[in-house]
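We begin with a single chain expressed as structure tokens, specifically the form predicted on its own.
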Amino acid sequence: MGTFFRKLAGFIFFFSKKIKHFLWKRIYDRLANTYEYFDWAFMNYGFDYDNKSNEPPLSDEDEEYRYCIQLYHHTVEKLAVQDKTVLEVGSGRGGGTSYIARYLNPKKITGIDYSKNAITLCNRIHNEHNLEFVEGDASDLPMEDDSQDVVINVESSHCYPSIPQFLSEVKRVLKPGGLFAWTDVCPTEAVDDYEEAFNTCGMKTIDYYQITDNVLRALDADKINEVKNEIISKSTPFYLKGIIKDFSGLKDTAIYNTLRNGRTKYYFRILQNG
């Protein structure tokens, strides 16, 4: 039965566009209500640099979240976000948005998420002066036209019902010449659809490559996964444990294994608005 639900979850999350948006919102709301732990401020799979000299310096209190933080650092390190207005679409529990605000000195960074509970949680546990969290949908961003220097989207777009609509919104809110950094998992069956969406969105791709190996090494090494596993085991209803573990990318779960066997890849891309 557990295997059935994991396979069903994989189908829903990656291929059934009409219902995955609805279900993801319910899951995110459940996570925000159930897991009020700062130790789970980071929900992404993480990133391990090939060259350790490229790793960002971190404070002692942030060191235990290194791999999750490094996925954010890798996403923005080429974007020169200092003194810029930055928007993160799909900010989740806010750990990555907070890292950028604290370490990389944007003029302002706004985290948008469609889970009201997640936004409430973020505003309670993060209080940097140049940071705010706002409820909103990736398909209808609550931002003015040409208002952002940089937009980022980290491991979130696989939840969206329409990638073309999301990209249209990113283009709308970006200033001319503004940069958009995207990184996420993508099943091999969906790569062509993603490529068509990116190639026809009106923004120019200036960097694009796969980071699957970097993500897998982080998942294998990251001690935060032990914390996540313990929290899920203690606090999640039995009928959701398999799905939430898959969602978290824990080792030997279905999503982890599709990354390992190549059925799913993890990509990184930077685009520039015309």
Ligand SMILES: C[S@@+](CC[C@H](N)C(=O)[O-])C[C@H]1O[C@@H](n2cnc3c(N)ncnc32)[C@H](O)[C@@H]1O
Contents of the next structure:
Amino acid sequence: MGTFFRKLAGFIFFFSKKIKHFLWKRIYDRLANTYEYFDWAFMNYGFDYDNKSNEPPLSDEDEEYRYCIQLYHHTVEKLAVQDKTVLEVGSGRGGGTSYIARYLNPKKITGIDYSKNAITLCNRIHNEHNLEFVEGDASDLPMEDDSQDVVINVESSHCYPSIPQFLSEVKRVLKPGGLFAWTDVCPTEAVDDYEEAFNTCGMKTIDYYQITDNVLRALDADKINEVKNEIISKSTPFYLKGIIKDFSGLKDTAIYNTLRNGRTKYYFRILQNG
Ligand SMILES: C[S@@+](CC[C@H](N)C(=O)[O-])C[C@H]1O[C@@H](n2cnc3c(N)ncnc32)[C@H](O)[C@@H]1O
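Please give the corresponding structure for the form predicted together with this ligand, as opposed to the form predicted on its own shown earlier.
What follows is the whole complex; the chain from before opens it.
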């Protein structure tokens, strides 16, 4: 029965856009209420630098989340966000938005997520002066035109029903010359669609490469995965357990295995608004 649910869920997540949008929202809302922030401040797979000398220094408190923080650090490190206005779309539990606010000194960073519960959680937990969280959808961003110097998007776009619509919203809210950094998993059968969307969105790709190996090394090394496994087993309703495990990146689960066997890859891309 568990396998049936997982196969059905896999079909729904990858192929039915509207259902995917609705179900992910329910799942992320549920996750925001189910797990304590400090058990699980991030919801990404992490990043391991090839060269350890590139790792950012972290406080003892943040050290626990090193790999997940490094996925953020790698995403923004070439964007010089100091004193800039930054928007994160799909900010989740706010760990990455808070890292940027505390360590990289943007003028202001806004985290947007369509999970109302995640936004409530973030507003309760984070109170840096240059940070805010707002409920909103990637396909209709609640931001003014030409208002942001930088937009980032970390492991969230695979949930969106339309990548072209999302990219047109990013372009709308970015100032001319503004930068957009995107990083996410992508199954090989979707690569051409993503490529077309990025190439026709009116922003110019200025950097683009795969980070699958860095992500896999992080998934293998991150001690937080043991905690994740325990939390999922303890606090997830039975009908969601399989699919949450598959997307958690835990060893020998679906997404982990497709990253290992090359059927899914993890990409990083920077675009500039023309
Ligand atoms: C895998 S989590 C990553 C969260 C965060 N970026 C991190 O790395 O910890 C994906 C996030 O994208 C959000 N999301 C999915 N679809 C969205 C949409 N259409 N609009 C805004 N947020 C969305 C989810 O609610 C979830 O918080």
